[in-house]
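As structure tokens, one chain now follows by itself in the form predicted alone.
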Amino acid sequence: MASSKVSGFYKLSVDERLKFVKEFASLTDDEVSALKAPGALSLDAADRMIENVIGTFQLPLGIAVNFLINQKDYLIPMVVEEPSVVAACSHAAKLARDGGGFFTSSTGPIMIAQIQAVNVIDPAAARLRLLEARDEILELANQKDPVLVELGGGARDIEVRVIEAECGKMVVTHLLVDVRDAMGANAVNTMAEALAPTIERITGGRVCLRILSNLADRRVARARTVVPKESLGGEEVVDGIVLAYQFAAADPYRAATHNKGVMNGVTAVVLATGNDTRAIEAGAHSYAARTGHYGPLTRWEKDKDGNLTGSIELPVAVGLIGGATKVHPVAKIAVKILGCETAGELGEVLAAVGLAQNLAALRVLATEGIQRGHMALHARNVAVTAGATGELVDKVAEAMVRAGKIRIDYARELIREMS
């Protein structure tokens, strides 16, 4: 099998990284000629996918390399409009391969579906109603979805919470079901709203909302890397590493940068497979404030022998079958290079993808700050904001990071000396 690990990939033309990507991925013409089309997705598909369309939007899409999970090559790809998160997640996976790579393990793929009952006369014993119910409840709403139940999956379980709230307590049921290589919300929705009379008989109270959760706590991935002390630099970096990692355990405003670092890598694979942004961003921030401390996604020690060990553990709501998925041109060719079969490995990718993005984030803040490498690729966008074109661009770019004066009006003044 081909290896994803490159070395100056950023140094290729577009077209031979494309050729690249083609080869490991065993890409056809057609979809090599999509990737290329300044818009792959055409105004009849779009206006399939939401309302009002008027047009599409367009961000880049890059390829990160040198990923080794679980023993296997990865090329990932990430739709980002930010400079360094590719490049970084690169780098920081070269790091993770020489230690072995990142080495991923999943829950199962269960979506919670909440059903809220208000006016309930007695909550708690209510509460064992709906728990001596469970049978009945399972069938019910494994009724609305026999193929999902036919692939394997379906209503696994229930929970029954009783919750204190400004109206009152109110009962609060939690429909555990597997929903296999979907997202889900769809499954776990329709099966809420079928099961509401049947809650309010039970209960005695009114039903008020009925849908999913996005803290999918029940559908985690994890990864771990354990990176040599060598490739960073020496214990010394691996030391202010794990202080940054302190820091951000001990502090929600540094925390709330910490995974937004984590989350560049993560949205940017969620969003090239065609998967929901908001549902993973909001599962994951609120499964950061699970414990009720905003804490970090991510964790950094330092092992006997010196080297760094990271691990992260996050909820990755997504899926393979349905959605943009299966109707944006480019996703689909997206999850083709990414070679996943399951939602679940799809899952663990984006662990360990956050992780490396986590990884290169604190190295570079352990070391040189996050200004110098950030802003040398900053520096191209504002050469072109300026007005530069073709290899001026490059030119202009290189002489603002010589000089430390990366600002447009200094573009410009360089554009015109040497023009």
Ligand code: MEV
The other form holds:
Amino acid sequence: MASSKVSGFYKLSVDERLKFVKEFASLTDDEVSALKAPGALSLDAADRMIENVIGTFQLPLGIAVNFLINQKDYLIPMVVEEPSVVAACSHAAKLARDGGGFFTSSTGPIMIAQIQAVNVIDPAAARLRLLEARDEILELANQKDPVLVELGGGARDIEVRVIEAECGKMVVTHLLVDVRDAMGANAVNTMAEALAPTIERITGGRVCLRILSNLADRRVARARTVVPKESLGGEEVVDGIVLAYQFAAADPYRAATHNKGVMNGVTAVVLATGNDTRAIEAGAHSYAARTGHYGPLTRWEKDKDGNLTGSIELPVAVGLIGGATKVHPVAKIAVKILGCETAGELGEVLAAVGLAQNLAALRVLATEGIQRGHMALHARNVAVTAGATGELVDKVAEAMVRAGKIRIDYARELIREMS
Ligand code: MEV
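The block above covers the form predicted alone; next, return the form predicted together with this ligand.
What follows is the whole complex; the chain from before opens it.
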């Protein structure tokens, strides 16, 4: 397998980058053409995806390089509108690679469906009656999805919670379903709806909601890494990153921004692969608050040799079958570039990407600050807005950064001088 380690990837032309990715992922000529063509998602296909379609909306697809996860090289497709995310992710992956890359694990693809029963006269006893009927409930649920069962998945267990609500006690049944390589929403929602009459009979109450929970805490991926202190520029930088993490652990205002940085990477890959970004965001933030205190999704510590160790745990309700993943032409190619065999592997890649993205942000925040790099990228946007094209974009941007004047009027002046 080719290495994903490349230096100066950003300096290549789009065609040169495509050539590299084509070779790495064995893309066909048609796939390369689809990546290059604006409007790869046809109006017809878009019209079948959602309602009231009037057009399509494009975003850049970038590739984060340098990822080594469990000794396997990955190129990471990312769809994102924010400059510097892809570059930062690639740089952090390079730092992590110096220490052996990322090591990951996961729980398995278990999604939770919730069935809410109200007006239950004896909630505690009803809970036990439901647990006694576990086998009947699982069998009924599995009858709804024989294909999933054939693939080795299906309803695995139930849990029953009695929760206090404003109206009194509710009996909430959780159906735990192994959804294999699907995101799983359709499978678990269908099962939950089918169970409603049985739950009503057993509890004597009335069933209201039957829907999955996005707090997918039975479908968690983990990643860890060790970054040598020398790669970071010394132990002071390690200490700075640990302090930045401890700030997030102590303060929800900071934790929100810390996690936003994690999700810059995660959401970009989720979107590139045609998965549901809102499900992942809801899962991540509710998981970050699962103890009742909203905290950071990652942890950073110093090991006995003074190196930086990082870890993350993240709910990852993503699939490789169904939905936009199999319909959107560019998402299909992004999945091929990523080369994940299972949804579990994709989840673990997401965890590694989230950890890398967070490392990049904390390293910059703990040292030079975020603005220097951001302003350089911002300068290119200002140059384009001022009317620069082609090579002039970089020339004008660099001149503005050198002069410390990133302004549209100055960009116009430079364009006049340089053209
Ligand atoms: C910007 O998109 C993300 C950061 O604010 C994340 C962070 O502060 O950790 C840089």
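Think of the rigid core as the biggest set of C-alphas that the two forms share within 1.5 Å after superposition. Positions refer to the first chain, counted from 1. All of these numbers come straight from a predicted model, not from anything done at the bench.
Trainee: Could you check whether the CA atom of residue 409 moves 2 Å or more between the two forms, using the rigid core for the fit?
Mentor: Residue 409: C-alpha displaced by 2 Å or more between the two forms.
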